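In structure tokens, the next block holds one chain alone, the form predicted alone.
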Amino acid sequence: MQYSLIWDIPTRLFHWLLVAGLLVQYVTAEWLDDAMQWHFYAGYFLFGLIIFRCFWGLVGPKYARFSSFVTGPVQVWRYSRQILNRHSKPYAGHNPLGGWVVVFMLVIVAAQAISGLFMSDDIFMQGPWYHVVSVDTQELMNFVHHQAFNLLLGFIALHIVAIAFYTVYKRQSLAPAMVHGKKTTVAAPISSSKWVLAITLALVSAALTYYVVAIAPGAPPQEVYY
């Protein structure tokens, strides 16, 4: 085995920026008063992050691509049957079960970010698409937003437990690799982090986010007082 670069820098940045964004979301919603504006900003940031990760999952380096870790049910079942084996083969990237957890996490964060575009705090703040939809849709998005948050807390807890399980029980240290990017593996390392492509896709993702948030919904109707 060799100490090989597996996780590219953009993937690692995405991971930790996602953690930071979710932490800001939680703190501004649950702990702080009068911080809803920052809650909305963090939501827009997470929306852009998810767009970038979807692009990166298609054209990024080998182990960041969905094709490298999104497997069929047979592979997931086979992996699940031997998960308690201390000496099971470690995967260079995400294992079949962990790969689907990544997908579900992305879907949940996307659902929360998108539903937040249709939300209101009933005082001062409104999402950019709040005025575009009906009251029924607003209520549906409010339901989705809060339920997605509860699911997200569950997946975060599961993620932390899984890291502890692999570190203590299976002697596979996963967290440090998401910092320095390297693992001890027989798999071939990636050759580069594709920085030019990553920056290009980040700019495209930011532009798409700006369009969805600031341009596409149009200006809210002006209230007229008599």
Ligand code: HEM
Given for the second form:
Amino acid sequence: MQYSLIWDIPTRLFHWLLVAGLLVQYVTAEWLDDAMQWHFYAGYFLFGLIIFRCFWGLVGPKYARFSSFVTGPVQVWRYSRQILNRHSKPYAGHNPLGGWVVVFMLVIVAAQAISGLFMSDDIFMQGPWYHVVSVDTQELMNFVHHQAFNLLLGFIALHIVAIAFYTVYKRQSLAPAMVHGKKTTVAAPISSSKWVLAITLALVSAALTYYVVAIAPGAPPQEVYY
Ligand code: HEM
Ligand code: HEM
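Same protein, the form predicted together with this ligand this time rather than the form predicted alone?
Let us now look at the entire complex, which starts with that chain.
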């Protein structure tokens, strides 16, 4: 057993920026009255963050890669059968079941950010793609935006209960590693956080977000009052 670097810095930054961003979205939509502009900006930021995580899942360090934690049904079943075993083998990265929870959370946040682009607050603010689509599509996106958040809240609750379960029942403390990146494990550590690659991909994600939000949909039609 050694104390090894498992979670690279970009993955950890991604995680805590995601948590902060979702908190901002909740507060600006549900609690504050005049904060829709900030809800839009933070929504664009989360959109870019998800694009970054998709790239990172393909080319990031070992444990951040989708290929290291997205497994088939047989592995998920085998893992699930021994989940109550206190002495089961701890995973360095995400376990087969947790890996799928991660994928679902990312998909729901993506659905939330994408549907937001088609939303209107029915007063002053319209998402950049609102004017491009039919009323039916606007209504569908409105439905997705409201329902997906409830689903996301369910997954967040499951995520936090699972971490508490591992800490208390299985005596595997997972949370500190999402802060400092290290775990006591027999698994091979990662050798670096691939900073240059991460910064390049963050810039590419920001450029793609700018294109989707500000260029591709075009300007909304001017309203004419007689
Ligand atoms: C809004 C709330 C949260 C959301 C949406 C969320 C989402 C996620 C996601 C997407 C991942 C996968 C990270 C990646 O591979 O990129 C993850 C992993 C993780 N999160 Fe969270 N998280 C939330 C809150 C928390 C909190 C409050 C804690 C600490 C108590 C926490 C601890 C962890 C840990 C330890 C992992 C790694 C799990 C493992 O070892 O497999 N998360 N979370
Ligand atoms: C991951 C990103 C996002 C999250 C988590 C999120 C979350 C939320 C939540 C929780 C609500 C309140 C829903 C309800 O009352 O049932 C909401 C409403 C709304 N969101 Fe988002 N949102 C995101 C992205 C966006 C984006 C990118 C836009 C626009 C560009 C947007 C525009 C709106 C609008 C217009 C409303 C309706 C406000 C109203 O009812 O007056 N959202 N969002």
